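Below sits a lone chain in structure tokens, taken as the form predicted on its own.
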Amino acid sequence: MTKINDKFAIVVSKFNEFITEKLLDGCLQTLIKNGITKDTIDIVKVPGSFEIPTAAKALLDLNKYNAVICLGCVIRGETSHYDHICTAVSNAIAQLGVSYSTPVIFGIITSENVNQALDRAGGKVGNKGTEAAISAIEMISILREIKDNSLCKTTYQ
């Protein structure tokens, strides 16, 4: 369960602004849902997915929030462009979070084409947002049972 002063940050990309926006929306509706407050949030808006990760790291670096919510959409193009996107984005924000033992969460869409990427951003699919915003919580809670011990314990014979 998610305390009262748990800070979270939204890094935010401004590429594909249409879908992007959408993300943010679904994760701020669902955050304020579960309790959190507008002014435990911080959102960062940047260029597009790639600095995301340099983002996220800056926001961590300064030992605040406990969890940060990545929020990206990648479409695939016409070049191998995409590909290195994707893999790039993606292995940073994993390490980052490794790395500082803080839900570091991937909410960034990566689709083949426009349409896959409105399914995802509150479309039939769902909202990346939303995904995104329920794991920050829930590792959040996850992270402090580890930390207090109190996780279930399962006896093997």
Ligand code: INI
Given for the second form:
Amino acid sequence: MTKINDKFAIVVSKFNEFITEKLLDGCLQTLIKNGITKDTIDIVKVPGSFEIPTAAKALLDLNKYNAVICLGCVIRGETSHYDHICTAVSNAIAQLGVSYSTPVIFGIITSENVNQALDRAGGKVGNKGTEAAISAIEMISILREIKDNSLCKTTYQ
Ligand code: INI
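The block above covers the form predicted on its own; next, return the form predicted in complex with the ligand.
The complete assembly is shown below, putting the previous chain first.
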């Protein structure tokens, strides 16, 4: 379970904002539905997905967030730009979570086209922002259980 004073940071990309605003909505609604209050959520908007890890690291350095949720949308174009962004950002986000022992959640759509992105931003395949919020809540709980040595023993069976 998350605690009343758990603090969340959301880093959201303004690139493809027509998609990322839907991810942010889904994320906020899910956090609030799970009892998290608005005053414990900080939102940072960055130019594009490539800038997400830099902002996420600066937030982690403040040492006050229980989870950092990263939201963005990268859509394949005609050049290899897409591959460079996806590889750099996914690796950096994974590395931050490992380095800081804090959930850093990958809520970034990587899609071939706009329709695939819309499907994953509240369309027929769900909402990546909602999934990211649930993953953050779940990971806070798992890391807390590990630190408190109170992991449910059935986990190992
Ligand atoms: N940023 C995205 O978040 N999504 C994209 O699809 C995208 N494309 O296609 O170019 C994109 N580019 C901008 C990039 O993230 C940086 O903001 C830019 O390169 C400056 O560092």
